[in-house]
Every structure is written in structure tokens, then in C-alpha cells.
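Here you get one chain, nothing else, as C-alpha cells; it is the form predicted alone.
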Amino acid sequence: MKKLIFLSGTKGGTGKTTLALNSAVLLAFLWRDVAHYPVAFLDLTPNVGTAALILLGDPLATWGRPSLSDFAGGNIADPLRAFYIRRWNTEKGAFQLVFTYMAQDVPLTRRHLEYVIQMVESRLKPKVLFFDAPPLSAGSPLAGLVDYVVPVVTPDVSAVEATKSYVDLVGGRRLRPVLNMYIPEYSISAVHGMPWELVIEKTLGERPHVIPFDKLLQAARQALEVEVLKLRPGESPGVKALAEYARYLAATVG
């Protein structure tokens, strides 16, 4: 089992969600034959994140149900079962993902973690794990426990130079960055003088995934819908984009 995360460190608002929620369903769609649980997800956003509410699907869905929270804070000693299945039926058949979150702001100890992923690969056996986590600070107990890092930056200097700061933190293998939410008509950093394209590669040392901005993904978002399952990429360029990533993903971790 592969542990991955999209990484951008302290800085919020760079898509990480968006990006690893849609990479997560498309390589379990991708990888629906191959395993039972093929893709494990867990958001570790205190106070249920984003992408526990668009795979639960409903905000109240969490009334009464355990958490991740449960088990940092002692109320029940298997982990697994505070995790959920979703289901989705396609032409080309049913897939699924299996995933967990945390309900309140409990803290989640490097060995509550470490348990957690052991309790995963042993009795789910996924290919992979994501980790959907808050911004990340020094100190994080996630740092050692990924194999791959994504650093997720926007055409912002405070986003290049947080996620350059801190994307040597978690460790892990560092893949292709992803530059997001790019307008092509802005394509030039003022600050450096140069496009953004080569500020990341630059910064990074590799030449960045462009997602563009789309409008679309964020109708879809409001929606609590997964936009690659919502949108098709012939009239969103940001779902065609993320769908090369995905692939991308796949050939790297799988």
C-alpha cells in the first residue's frame, strides 16, 4: 500500500481537496478490478472536511455516526469502524472508495496515525492511501509516514513559497507539482518577472501540471458533487486536466 498526499504547507486554498478527492475516485474507478478496496481516503480536516461531506453526501449524514475523532479520543478501539464505503455504479461498472474522517477537533497523535495505516493495509489492503490533511505546520505527525508527496501550488508567490518551505517536511518521493487554478491570460509572475510555468520549475525543479481555473469546478463544489463524476472533460478543462493527473498518478504509484 502507497501513502500519498497533495501538499501545499501552511498555506490554504490551493485546491488540495479538490485535487486529491477527484484523483482518489478516478483511480479507484481505474483500479476497480484490480482490488476490493482499491483506493482508501481519509480526511483528516477537524470538524468533518470538505471531502467527507461530498462522499457522504449529506451534511447531517454524520449525526451519530463514528469518526476518526472517536478513536483519538478513546471511545472505540477498532478504527475501522469509523470508516465508510461509497458506492458509484458507471457504465463500465461499479467502483468503490473506502474513506474516514474526523468529526471534532480531537488531537490525532503520530501513533494514532501509525495504527491507523497498519489497521488499513493489513485488513483493506488498498493500493493506496490519501491523506486529505489541513495545512501543515512543523511538527506534523504525518511527516515520515508518506511515500509520495504532490505539492499543489497557485499562481501566488505566498503559495510558491510556502509549499517550497514545507514540502520536504512530510518526506516522501516528491512528484510532478501541480500548478492550479491558472489563467492563461495572466500567465506571467510580475514579482519574478517570468512565467509561472518556470517559476515552479525553478522553485520545485520540475516543469508543473497546469489545472486551469474553471468556473465549473467550483458550480460542481458548491454542489457537493465530485466534479470528474459531474463533468465531462470535453466541456471542462479542468476535469480533462485533472483526469492527465490521475492517469499520471497511476503509472507513477501504481
Given for the second form:
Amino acid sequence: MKKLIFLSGTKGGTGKTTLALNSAVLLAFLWRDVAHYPVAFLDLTPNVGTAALILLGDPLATWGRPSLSDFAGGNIADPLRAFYIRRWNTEKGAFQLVFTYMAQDVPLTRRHLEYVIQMVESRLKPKVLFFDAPPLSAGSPLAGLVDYVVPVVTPDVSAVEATKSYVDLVGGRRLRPVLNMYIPEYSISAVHGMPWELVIEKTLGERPHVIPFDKLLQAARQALEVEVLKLRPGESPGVKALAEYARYLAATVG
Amino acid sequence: MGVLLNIASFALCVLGQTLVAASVYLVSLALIFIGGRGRKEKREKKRQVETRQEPTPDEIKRRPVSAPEI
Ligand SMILES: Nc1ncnc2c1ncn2[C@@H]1O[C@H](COP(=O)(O)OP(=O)(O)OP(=O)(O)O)[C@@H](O)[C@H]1O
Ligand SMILES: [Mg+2]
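Given the form predicted alone above, produce the structure of the same protein in the form predicted together with its partner chain.
So here's everything in the complex, that chain up top.
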């Protein structure tokens, strides 16, 4: 089981959740015949993160169900009781993903996390485990627990700086960075006097994968839907670029 | 075209050809009216095409799930 996180350090709103959830769904679809639970998803955002809300499919669905907060608070001993299955039926067959989330703002210690990871690996046996976390700073319990880190930046000096400072925070191998919300008309950074793609290459050591700004991604988010399951690459350049990145992940992590 | 005829009708009026001027004036009014309506229809059609290209959040919500292309 490989563990992967999209990270922007202390910077929020760069598209980490969009990337994590869509990549997770795409890999779950791609590997639907390879494993029973090809992909597991841990939404570590306190008070129910967006990814969990989308996967649950109903904002009221959190009522009365155990979540990882109950494990962290000592209400349940087996963290797998806080995991749920989301299944989709498509014209090319059914596929599924297992996920969990934090219903309250109870701190999840490093020891808790290690135990959860161990249980997921031994009993669910996914090929990959995605973490989705709010902006992270020093002292994150995830440090040393991930295998792969994807730096995510937007064309924004502070996003690039925050990501650069914290990209090694959780350890793991660094994968190709993502430049999200890119606007081709504003390709040059006015501050650096060079193209954003080059700024990222210089800062993070590798040419980024570019995901254009696409308001359809925001429309799908407003509908609380998984972008790649509702929008076609032909109509949404954002979805097209998300699928390209998932193909790269499948080849690198799988 | 309508506007040109309108100006012409005033010119004819100044030249004393009031009867001709009046008929040219009426024709110009009709042309201006028809032209304006045509443009408005064209604009509305364009707006419809735009909304059909870009689904709204509500339309996305109601779409069925389809196999992702990867
Ligand atoms: N390429 C894009 N074009 C347009 N909007 C985008 C793009 N990528 C993400 N968004 C939108 O930006 C907003 C923030 O995205 P998202 O929630 O994925 O960011 P995040 O990094 O997880 O945020 P947080 O730090 O709060 O966890 C969402 O409304 C999302 O739809
Ligand atoms: Mg997020």
C-alpha cells in the first residue's frame, strides 16, 4: 500500500482536495478489477471535509455514524468501523472506494494515525491510500507517514513560497508538482519576470503539470459532485488535465 | 439604411419636397424598427447557445454519473 498526499504547506485553497478526490476516483475506476478496494481515502479535515461530504452524498448523512473522531476520542476501538464504501455504477462497470472522515475537531495523534494506517493496510489491502488534509505546518502528525508528496501551487507568489518551505514537512518521495488554476493569458509572473512554469521548475526542481483555471470545476464543486464523474474532458479542460495527472500517478505509484 | 433614409427625409423637407419627405420618413421608421428587432433576436439566440455549452451547478447535479475517461 502506497500513501500519498497533495500538499501546499500552509497555503489553503490551492486545489488539494479537488486533486486528491478526483485522482482517487480515477484510480479506483482504473484498478476496479485489480483489487477489492483499490483505493482508500482519509479525509483528515476536522468537522467533515469537502471530500467526505461529496463521498457521503448528503450533508445530513454524517448523523449518528461513527467517524475517525470517535476513534480519536476513544468511543470506538476499531478504526475500520469509521470507514465507508462509496460505489458507482457506470456503463463500463461498477467500482468503489473506501473512505473515512473526521466528524468533529478531535486531534488525531500520530499513534492513532499509525494504527489506522496499519489496519487499512492489513484488512482493506488497497493499492493506494490518499490523505486529504487542511493546510499543514510544522508538527503535523503525518510527518514520516507518507510515501509520496505532490506539491500543489497556484500562480501566486505566496502559494509557491509556502509550498517550497513545507514540501519536505511530511517526508516521502516528491512527485511532479501541479500548477493549478493557471490562466494562459497571464503566463508570466510579474514578480519573477519569467513564465510561471519556469518559476515552479526553479523552486521545486521539476516542470509542473498544468491544470488550467476552469469555472466548470467550481460549478461541480457547488453541486457537491465528483468532477471527473460528471464532466467530460471535451467540455472541461480542468477535467482533462486531472485525468492526465491521474494517468501519471497510475504509472508512477501503481 | 433606416437612419440614412431618416436623414434624407429631413433633407427633402428642407428642400420643400414635404410630400416625398413624409413617405421617405415613414419608410425609414419601418426599417429602423425591423432592424432593431432582428438584432435583438440574434442576441437572444447567442445567449441560448452560450448556456447550452456551459452546464450550471444544478444541471451538473442532475446529470447521471458516467464512466470517467482515463
Ligand atoms: N483549476 C481550477 N479552476 C477553477 N477552480 C478551481 C480549480 N481547482 C480548484 N478550484 C476550486 O477552488 C476551490 C478550492 O479548491 P479545493 O477545495 O480543492 O482546495 P484545497 O486546497 O483543498 O483547499 P483547503 O486548503 O481549504 O483544503 C474550489 O471551489 C474548487 O472548485
Ligand atoms: Mg481541502
